[in-house]
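This document starts with one chain, in the form predicted alone, laid out as structure tokens.
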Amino acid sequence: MTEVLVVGAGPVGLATALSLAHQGVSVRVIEAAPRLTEDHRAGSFHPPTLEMLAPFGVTEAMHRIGIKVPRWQIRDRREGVIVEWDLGLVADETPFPYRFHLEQYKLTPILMEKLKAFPHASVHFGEEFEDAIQDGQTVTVNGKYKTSWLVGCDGGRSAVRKLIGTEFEGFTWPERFIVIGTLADFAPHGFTSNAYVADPREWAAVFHMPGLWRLAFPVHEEEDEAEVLMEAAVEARMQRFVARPGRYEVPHKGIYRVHQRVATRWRAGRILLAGDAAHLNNPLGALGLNGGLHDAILLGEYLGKVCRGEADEGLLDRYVRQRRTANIEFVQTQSISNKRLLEEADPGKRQENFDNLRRIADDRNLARDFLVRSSMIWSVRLAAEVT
């Protein structure tokens, strides 16, 4: 019998499995898709995430193909750069004083390769989660797999979350996001490899990824998705952002809905949730994937101790308290605040926001505190204090 069965072979599911396998715990991952999926949404990693993945050799492998981002900007469409943050200010807090860019579909093969080193770990594709029945010390999954613990890492539409019947409290933003990947280079226009650009109507989030730049813009309720994705519409949007004589080469584009939600319960007996199955948020600030990986590493550590008999099951309730608190008190509030900052329409309030950011950036101690918080160092400490 497998000690732990993980549903979902995304970064959170594979990281959970890798943490468990490192501790000698037998683990099986099932994934409905036929192979590792390509997702062009997330891909910006904060210092604590790099620290958590380092013991497994993942961070080192990421650095061979990703991009270090030691500085990032908050800009305005009309005024240009409002502030530029230098993560070198937190070099005494972390061995990785920078953001790191690598699309998550390039992270999952690294996690998969590391997992293959363990004979007591396996990943099975083309296997959809259907149901699970708890009976004493075991959970029977899909009528054929018996496991001691079931972990749902199966995304925002999680079948595992639906099985345990928990509420997914929160809301869906009225506007959608369009993500555009382009081969154009924005560095000559003064952009750092990560920048957030404020505008009441058409704010933007800018990320330099290996081989391309990726930009996210809002798609408003009245806009038709098919029309927004038309080549001419995408070109016009990009030209409004940064005008250039030639056309933009766009190898990737897509639209998705954005949610702010947190599951009421993350544990039901021997079934637990992590990542998007437990919480969703808008991507402004790069907090979602990072928060999910923080779930994965902590859950893997605690569940490993339970499986080895080093701790009782109450430790898993602590996982829920710690990670749910961090998500509600930081990830949800901060990601909403980030979006409100970029889309603020009142001129007076916008100017007040910009003046406050400049004041913080001009004071070394205030800037350092800002970066400790925005880089998720603070949220990890917050979680650790929860008993």
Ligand SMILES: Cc1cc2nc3c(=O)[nH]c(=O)nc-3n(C[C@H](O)[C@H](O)[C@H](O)COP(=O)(O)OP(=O)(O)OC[C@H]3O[C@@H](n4cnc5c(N)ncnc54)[C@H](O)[C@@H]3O)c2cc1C
The other form holds:
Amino acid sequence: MTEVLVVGAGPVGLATALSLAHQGVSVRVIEAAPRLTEDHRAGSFHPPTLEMLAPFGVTEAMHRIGIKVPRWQIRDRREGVIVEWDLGLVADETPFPYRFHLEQYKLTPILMEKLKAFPHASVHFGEEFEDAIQDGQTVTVNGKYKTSWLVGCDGGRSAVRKLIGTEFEGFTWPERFIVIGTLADFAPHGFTSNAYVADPREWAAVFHMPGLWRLAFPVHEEEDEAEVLMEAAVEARMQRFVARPGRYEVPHKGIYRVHQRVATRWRAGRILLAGDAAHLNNPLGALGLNGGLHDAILLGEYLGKVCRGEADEGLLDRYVRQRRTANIEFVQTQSISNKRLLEEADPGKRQENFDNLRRIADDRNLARDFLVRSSMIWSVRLAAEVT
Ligand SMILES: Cc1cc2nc3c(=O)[nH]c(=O)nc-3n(C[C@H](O)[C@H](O)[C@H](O)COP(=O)(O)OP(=O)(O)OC[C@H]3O[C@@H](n4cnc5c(N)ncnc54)[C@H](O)[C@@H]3O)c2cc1C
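Right, and the form predicted in complex with the named molecule of this protein, after the form predicted alone?
Every chain and every other molecule in the complex is listed next, the one we just looked at coming first.
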């Protein structure tokens, strides 16, 4: 019998397991896929996430292969740069005053490698979670594994969340997001390694990743996925964005449906939720996985204390209150307002938004506040204050 069974070897499941293993807690991870998945979604990490992963040696390993992004822009497709932020302004708030770019499929092998150091931790691939039955002391998973606690880190379609029968309140955006990875370099066109580009119809989010640039655009309701993904359509979209003489080389492209949802309950007895299983948001601002990793590290710490008999299980309810509050009050509102800013169609309102951003950027104190919020430092502090 293990103390904790984690469902899902995505970044949140592996980080939860690593935090527990570090505290001497026995942990088993089950993953439906045959191996770590090559997931092209998340790629931008905020300072508090780097701080939280540092004690496990993960941040150092990430720095060997990722990119530091100290400056980022908000732009308009016609006007160009509206504001350029410098995270150096918050260097007194964090040892990592930058965004950090690395695809999530390059983070999971690092987490996995670190986990291997612990004989009381194991990851089992090709094992799909089907059901769980709990009594007062144990949870029996798939009729064969007995564990004291079960943590569902099984992503947006979470079977664990469905099992506990909670509502997944919120909505799904009518637009999908297309993500295009290209070998073209946008730095010579004045782009910082991260930029958000406003446009009423075709806004964009731009990320420089190790070895390629990734761009996200909206795919509108009436557009057909197969047509949008055709080589000629992708080429035309990229040329409209930044015209260049040669063709764009595109080694990767994909379409994602995007939601804003938070589970009503994150705990049912000995079963808990973390990451996308508990909450979903649109990717503008890079808040989803970062927030999920903040769940993972806090839940790992609290569950460790409960398993060692140092804390009452009521601490797990505090985990839910802290992380649910941070998600609802920051991640949901901020990601929705980021999207509204980029897609604003009213010319007067758009100008007002830009004027406001320029006013903030010109005032050192306002700019610092803006960066403390947008880099998630504020939301971690907010959660810490929840009792
Ligand atoms: C286009 C796009 C870009 C994004 N960019 C960013 C970004 O830059 N920064 C950011 O913070 N976030 C970003 N996100 C969000 C981020 O990708 C997710 O928040 C993140 O993947 C969640 O991690 P997770 O471990 O909770 O879930 P997942 O990564 O979905 O992992 C879940 C795991 O559980 C497994 N699983 C599922 N069901 C079962 C089952 N029944 N039994 C066993 N295993 C199961 C899956 O195979 C998978 O391995 C982006 C999202 C999108 C769509």
